[in-house]
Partner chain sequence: MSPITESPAPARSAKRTAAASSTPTGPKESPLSRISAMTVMLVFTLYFLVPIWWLFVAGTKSSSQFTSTNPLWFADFNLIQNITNLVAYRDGVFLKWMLNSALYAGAGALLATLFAGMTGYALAKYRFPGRELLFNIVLGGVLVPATALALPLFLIFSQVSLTNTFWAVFLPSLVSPFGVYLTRIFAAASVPDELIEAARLDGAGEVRTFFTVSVRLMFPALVTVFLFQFVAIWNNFFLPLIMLRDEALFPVTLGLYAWNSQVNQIPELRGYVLIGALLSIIPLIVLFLLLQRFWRSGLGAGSVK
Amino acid sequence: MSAPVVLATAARSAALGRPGQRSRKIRVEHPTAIVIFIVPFAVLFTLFYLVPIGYAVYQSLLVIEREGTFGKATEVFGGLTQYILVFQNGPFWASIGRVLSFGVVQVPVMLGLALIFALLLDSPLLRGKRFFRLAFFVPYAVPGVIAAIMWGFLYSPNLSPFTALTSNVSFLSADLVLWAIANVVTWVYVGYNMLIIYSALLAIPTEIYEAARLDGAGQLRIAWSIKIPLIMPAIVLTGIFSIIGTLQLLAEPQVFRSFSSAVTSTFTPNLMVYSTSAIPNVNLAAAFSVVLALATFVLSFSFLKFTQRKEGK
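Structure for this chain only, please, in the form predicted on its own.
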């Protein structure tokens, strides 16, 4: 019996736990070093992630009660009272529907452009790659608030240098303001997603391309049949990030409230959470946040499972 067969048989026997055979204990070397590296992350993760989530859930289970009309307000346990109000709140669900329609259009356009730009940068036919790589990524270096203010001025008929266009097309109207915001988000985040996809392209061995060229494949065929299937995990990752970002849309609508009356305090879910907490109604805002977080998790997880099932076929 050859050595690989012996090793495979031994491993299979250990996994099955056959009687008469002792399982070999794995010795962990340098446990102190492992603890030193893990503890700082665990502490920060607990303080800035788990504790805020737990506190938000706790706040969402409380209600405000007063003794009389002008009595002192006290927080008492209210069970699911706040969540009942959330599910009865029409503007909140309308805002979720609004950002979902936003994402259905904006996310594919953004990721499609990011994929095209990444493939262009990875193509041997493109000249001046350093310039284009920087040009594609620079918008992401602009803070989202600054980008929204800049585009808000460009959209405004009285302030835009393109008055011939903005006077005839009202980008800040109730019909177009959502897509005006989508343009801002796309402009900012295309370069970020392009960088993730481009990094995945750089990890593909060049031998695969050489073999494809020997078989007579051109650049378009290589991109479609080799590059895109191999970087599909990176595309899925950017898709999940984009779904999460869509439901968390806040900075751009908040800025656009200064430019358009069509953007109200209930325009997006996060904007509604912010406005509700400023009333202040922290308990209801916490319930909104918990429901929004669960919706984000469900959508992201469903998208991941859907793509995994498609890859498995």
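Since this is a predicted model, take the numbers as computed values, not measurements. Throughout, rigid core stands for the largest set of C-alpha atoms superposing within 1.5 Å between the two forms. Numbering follows the first chain given and starts at 1. Compared with the form predicted in complex with its partner chain:
Comparing the forms between the two forms on their rigid core, the Cα displacement of residue 38 reaches 2 Å or more.
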Second form
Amino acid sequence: MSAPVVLATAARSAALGRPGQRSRKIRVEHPTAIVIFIVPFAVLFTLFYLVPIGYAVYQSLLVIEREGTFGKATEVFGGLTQYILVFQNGPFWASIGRVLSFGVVQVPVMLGLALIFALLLDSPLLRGKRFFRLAFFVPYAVPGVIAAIMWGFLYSPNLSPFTALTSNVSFLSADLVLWAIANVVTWVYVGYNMLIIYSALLAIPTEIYEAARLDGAGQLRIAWSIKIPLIMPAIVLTGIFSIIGTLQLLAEPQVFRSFSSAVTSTFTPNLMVYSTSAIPNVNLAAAFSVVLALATFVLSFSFLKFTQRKEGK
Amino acid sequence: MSPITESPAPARSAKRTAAASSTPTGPKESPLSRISAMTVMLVFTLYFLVPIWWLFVAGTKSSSQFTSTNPLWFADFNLIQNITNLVAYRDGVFLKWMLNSALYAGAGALLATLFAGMTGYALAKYRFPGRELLFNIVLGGVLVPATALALPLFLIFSQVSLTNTFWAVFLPSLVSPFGVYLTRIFAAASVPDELIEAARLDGAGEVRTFFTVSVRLMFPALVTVFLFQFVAIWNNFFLPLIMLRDEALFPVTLGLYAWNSQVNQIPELRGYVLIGALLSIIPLIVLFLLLQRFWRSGLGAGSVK
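Since the one above is the form predicted on its own, can you give the form predicted in complex with its partner chain too?
The next block holds the full complex; its first chain is the one shown before.
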């Protein structure tokens, strides 16, 4: 008995339209209740998570064959053909490299700032904590697309309130636009990450600090030696979500295409998936998606394992 | 991300806040460190708020004054006029977008929270074969980015001719693996088995116990899941971008994006994009303010190890 069995049972009873009534009995207490509780989620999860993943993998294994140059197109099994094309695709790897260099800089900066703000909020050094907490969190209420539009205006030399700066530094040039986007992402998400870390800090009982205080430890020492190790799980969580977010960059660069010609249709991996599927070359786009999802999974999973091992030491 | 066995965060954070406010600050903190801490925070307050201030000021200006006056201060106050113009433009398509967003995100997040809450609760409170495997599959789902699913979802929906419909954006939003993760942890920590037993002895069925007793205890986690999902749907861009062609179905993000990419051909759209962006931020801010208390306590529960 395994989860697929549960999912299959769930799917079947949903198909019958009577969730939980005639499902196969597993010998457990309250089987009907369990089925009622799990079926809606299980059906939706299967339909909108498992099936699409399966379908993407299936599509990525097909190739289009034509009879002659203008002949009828048919889809045939092509094995790993699309994946070979993915690995030979220069722009795709360039886009992966671009988001990786983006992530290597942006994620530590963002999480570092979030950690500093959270520690300051948790320290006795500040007045007006409620105000700062709210002010820093407000940008999170701005959707990525809207934030990108706003900053697009702010970066434009003729519209920006900071003309002295924007007329001298062209944030939308090929050299800088990636970091201009990094700033938008940082602006939106610092407060959100700060709140997650801050909540973890609030969960630490204050008694823990008392001994350190008696020993004469200052705020900095307490933060470094007691607080940070205790909130490591929260930092890891924000780290994983940030890694996923970085590899999935789409809305911000897509918006910046209307402000800067330096952002091409192959700027980030997700933009590539989008433009490839619009050509349309669905099979290659599916292969891109699969590689990208795998990369995300491997990267966030190994980050999780890596930090857990370090913690254990 | 192992299952959590500690007591729930809200109770402790409440205790903590009370303790923090009653304890006078120790002698350790020098004026210098206080000043530098305040300086750091004030500088970053500017960084976070000036763009929004600019957007607000820009929203109050007529298009002629937009470029000719100080960008960070008011000229003639045209906010109401601008909003009226925006709402009237193209038969009120902007209002339609706002309503669409509210419907996608509101109804979507509500149902997603219900489904995730029930599943998380079942995973925490019942023993059945395959429970851990199911939980692990869902945990894997937390790591699968929504954008990676958008393209295959589009392909599947076009097979069944459901692209460019309300359902194409709404149905996939009903799944929240993170919600299952969070509610399971929270239910395990905050719904005592004894209470469920007591409800059973009183003759309440399992489902009724869940809706009358357990839901109340899980409330902070459920609010958190709702907010997470609401924000995720409200901000979702790729799925509507790829699914929808009909402007009447757009959420506000996609609508403003579409306008913004036409600014070069239709310059008057620039003003509408700005005032529209300003208005589109307000619902989320209001929601955060209203649900702030629950939202923060629930956040902690997800990150405690």
